[in-house]
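So this first bit is one chain, no partners, the form predicted alone, shown in C-alpha cells.
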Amino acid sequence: MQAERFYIGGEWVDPHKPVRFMDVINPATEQCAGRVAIATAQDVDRAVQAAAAAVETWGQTSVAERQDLLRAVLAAYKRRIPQIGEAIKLAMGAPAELAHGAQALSGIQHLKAAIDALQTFDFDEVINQSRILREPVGVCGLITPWNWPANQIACKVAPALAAGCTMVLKPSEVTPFDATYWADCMHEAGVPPGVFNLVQGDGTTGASLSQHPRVDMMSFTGSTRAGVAVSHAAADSVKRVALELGGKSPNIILDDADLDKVVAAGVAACFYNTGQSCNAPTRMLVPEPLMDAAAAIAARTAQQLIVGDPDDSAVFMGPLSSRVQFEKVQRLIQTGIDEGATLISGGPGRPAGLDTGYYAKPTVFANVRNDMTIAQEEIFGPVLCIIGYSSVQDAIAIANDTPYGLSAYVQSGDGQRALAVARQLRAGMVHINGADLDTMAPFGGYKQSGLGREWGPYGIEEFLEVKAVMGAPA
C-alpha cells in the first residue's frame, strides 16, 4: 500500500520536492507494508490555503446541503469498508474481525450520528432580545492517531463538515493508508474542492499545521505529551484547540457485583485492541477481601485469550502497533515487577511460538498500589492492574487519584448504587454495568485527558463559534 501523494484542492498532488518517505511496518511480520510521504511546511501551506479559499462558500451552505453531502460520503464509505479494514489490519496489526468490523465500521456510526444530529441542531436561537448564531469556526487542522484510525478520522471530519468548516487532515504516519480511502470517499461524494484536504506526515508536519496562522482551530487525538506540543504550537496565533488525550480508567467492582462475570468482562475489555485504547479499563478496583478471588478469575481469563496472526479468525489479540510501542510496554511490565506488584499472568517477552512480530503477553498484576508506576502511567498495551480498596469512598478516592479523567467503569447489582458512585468520579464518561459507548453522547475527558468533547451534537458544537446579535429583529 502507498500513501505517497496528498489530496489538496479536490485532486491528488505530488509532495513538494525533495520528498522524504518513511516505511510503514506491518507489526505482525516486521516487514514493510508500504511507504508514506512526509509533508513539509510548503505542503501544509498549500493545503491550508486550499481550505481557506473554500471556507466562505462552504460555510454559507444550508443544513440540508450538508446533510445531503454527508449522506453521499456515507454511501461512498460503505463501499470501501473492505479496503479500509485491510489497511488497518496491515498497518496496526488489528485482528481481521476487529479491523473489518469495529474499526472500519465505526466510521459509518459517526457519519450517521452527524447526519442525525443536524436534524435538531439549533444554529440560530433567541434569548431575551438577542439572537444567538452558531457559525463555523473556519479552517480546521485535524490530527488523528493510529490506534482507532478510521474512527478518529470520522469523529472529526463528519462534525466539521456538518458545522460548515473546511479542513486539513493529517493522520498518523503509523496508519496512513485508510486515510487515502477517506480522501477517495470525499472525492467520489462530490465534496467541493478545498473543503477536505489530506496531507500525510509525522510530528514535524503536525507542528507546521498547528502553528499555521490561517488555521482557526486544531482538533487533536493522541498522547497527552503530543497534545501539549500541539497546544504550544497553536498558542502564538491563539487558535482554538480541542484535545482528546490519554487515560488510566478505573473499573470499580462493588461487593454486590457478579464477580466471575464482571472480572472476566473487565479483562477482555482491557485487552481489546491489544490494550491500545485511551478509554481501556486498565485499573480494576476490587474490595480487599475479594482480591485473591478476583485475581484468580483475571489470570484464568487472560490465559484463555488467543494471541497471534491477525488473519487467524480465532485470534483475540494481535501485535502491538510498532517496535516503539512494544519496547515501552516491555519496560513498564518489568517496572511493575521491580516495584513489587504480584504478576499473576503474562509478563515480559513475547508469547510462546511468536518470535516475529511485536506481540506481547496479556499481563495481569494483582496487589497493585495506586502510587506504582503501572497504576499511574498510561501503558497503552495489554496490562491490567488490580488494586484493592477498603470502602466505597476509598475506591472513589483511588479512582480519582490519577492525572487522567477520560473514562471510568462501575459494576454493581444495584444500578442506583452504581449511579451514586458514578456521580463522584472525575471522568468525562462513566460506564455502568458494561454499558457500551453511544455515538450521540459526548466523548472526552477531565484533567490531562483533554479539552472539549467529540461525537454527535457535542462534536458539531466544537467546530462552531457563537455570535450574539443584540437587537436583531424577531
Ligand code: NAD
Contents of the next structure:
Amino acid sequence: MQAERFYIGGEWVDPHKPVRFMDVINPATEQCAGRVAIATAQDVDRAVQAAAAAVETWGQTSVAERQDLLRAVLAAYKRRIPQIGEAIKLAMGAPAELAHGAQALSGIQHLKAAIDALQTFDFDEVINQSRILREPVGVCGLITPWNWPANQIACKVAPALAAGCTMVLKPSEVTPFDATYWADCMHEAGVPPGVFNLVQGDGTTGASLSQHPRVDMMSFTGSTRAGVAVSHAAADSVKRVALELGGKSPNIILDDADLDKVVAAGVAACFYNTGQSCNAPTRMLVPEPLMDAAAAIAARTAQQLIVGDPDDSAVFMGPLSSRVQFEKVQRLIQTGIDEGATLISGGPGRPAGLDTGYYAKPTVFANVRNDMTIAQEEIFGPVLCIIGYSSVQDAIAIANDTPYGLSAYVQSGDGQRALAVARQLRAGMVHINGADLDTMAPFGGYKQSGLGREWGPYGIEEFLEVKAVMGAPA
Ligand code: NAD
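Now the other one: the form predicted together with nicotinamide-adenine-dinucleotide, given that the block above is the form predicted alone.
Now the full complex is given, and it begins with the chain already shown.
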C-alpha cells in the first residue's frame, strides 16, 4: 500500500520536492507495508489555500445539498470497506474481524449520524428578539491518531462537511493508508475541489497545520502531549481548538453486581483493540473484600484470550501498533512490578511462540494503589489495574483522582444506584452495566481528556460559529 501522494484541490498531487518518506511497518511482521510521504510546510500551505478557496461557496450550500453529498460519500465508503479494513489491519495489526468490522464499519455509523443529525439541526433560530445563525467556522485542520484511524477521520470529516466547513486532514503517519481510501470516497462522491484535502505526515506536518494563519479551527485527536502542542501552535492566530485526548477510565464494580460477569466483561473491554482505545476501562475498582475473587476471575479471563496473527480468526488480540508502543508498554509493566502491584497474569516480554511482531501479554495487576504510575499514566496497551475501595464514596473519589476524565463505567444490580454514582463522576461519558456507545450522544472528555465533543449533533455544533442578529425581521 502507498501513501506517497496528497489529495489537494480535487486531485492527487505529488509532494513538494525534496520528499521525505517514512516506512509504514506492519506490526504483526515487523516488515515494511508501504511508504508514507511527509508533507512539508509548503505542502500544508498548498492544501490550506485550496480549502480557503472553496470555503465561501461550500459554506453557502443548503442543508439538503450537504445531506445529499454525505449520502454519496456514505455510498462510496461502503464500497471501500474491504480496502479500508485491510489497510487498518496491515498498518496497526488489528485482527481481521475487528479491522473489517468495528474499525472500518464505524465510518458508516458516523456518516449516518451526521446525515440524521442534519435532519433536525437548527442552523437558524429566534431567541427573545434576536435571530441566532449558526455558520460554518471556515477552514479546519483535522489531525487524527492511529488507534481507530477510519473512525476518527469519520468523527471529524462527517460533521465538518455537515457544518459547511472545508478541511485539511492529516492522519497519523502510523496508519496513512485508510485515509487515501477516504480521499477516493470524497472524489467519487463529487465533493467539490478544495472542500476536502489530504496531506500525509508526522508531528512536523501537524505543527505546520496547527500554526497556519489561514486555518480557522483545529480538531485534534491523539495524546494529551500533542494536543497541548497543537493548542500552543494555534494560539498565535486565536484559532478554535477541539481536542479528544487520552483517558484512564475507571470501571466501578458495586457490591451488588454479578462479579463473574462484570469482571470478565471488564477484562475483555480493557484488552479490546489490544488496549489501544482512549476510553478503555483500564482501572477496575472493586470492593476491598472482593479483591481476591475479582483477581482470580480477571486472571482466568486474560489467560483465555488468544493473542496472535491478525489473519487468524480465533485471535482476540493482535500486536501493539508500533515498536514505540511496544517498548512503552513493556516499560510500564516493569514499573508496575517495581512499584509493588501484584502481577496476576501476563507480565513483561512477548507471549510464548510469538517472537516476531510487537505482541504483548494480556497483563493484569491486582492490589494496585491509585497513586501508582500504572494507575495514573495512560499505558495504551493490554494492562489492567485492579484497585480496591472501602466505600462507594471512596470508589468515586478514586475514580475521579486522575488528570483524565474521558469515560467511566459503573456496574450494579440496581440501575438507580449506578446512576447516582454516574452523577458524581468527572467524566464526559458514563456507561451503566455495559451499555454501548451511542453515535448521537456526545463523545469527549473532562479535564485533560479534551475540549469539546464529537459525534452526531454535538459534533456538528463543534464546527459552527454563532452569529446574533439583532433587529432582524421576523
Ligand atoms: P499522538 O498524539 O502521538 O499522535 C496523534 C496525531 O498527532 C498524529 O497524527 C501525529 O502525527 C500528530 N502529532 C504528533 N505530534 C504533533 C504535534 N506536535 N503537532 C501536531 N500534530 C502532532 O497520538 P497517537 O499515539 O497517534 O494516539 C494515541 C493517543 O490518542 C492516546 O493518548 C489516546 O488516548 C488518544 N486518543 C484519544 C481519543 C479521544 O477521542 N479522546 C481517541 C483516540 C485516541
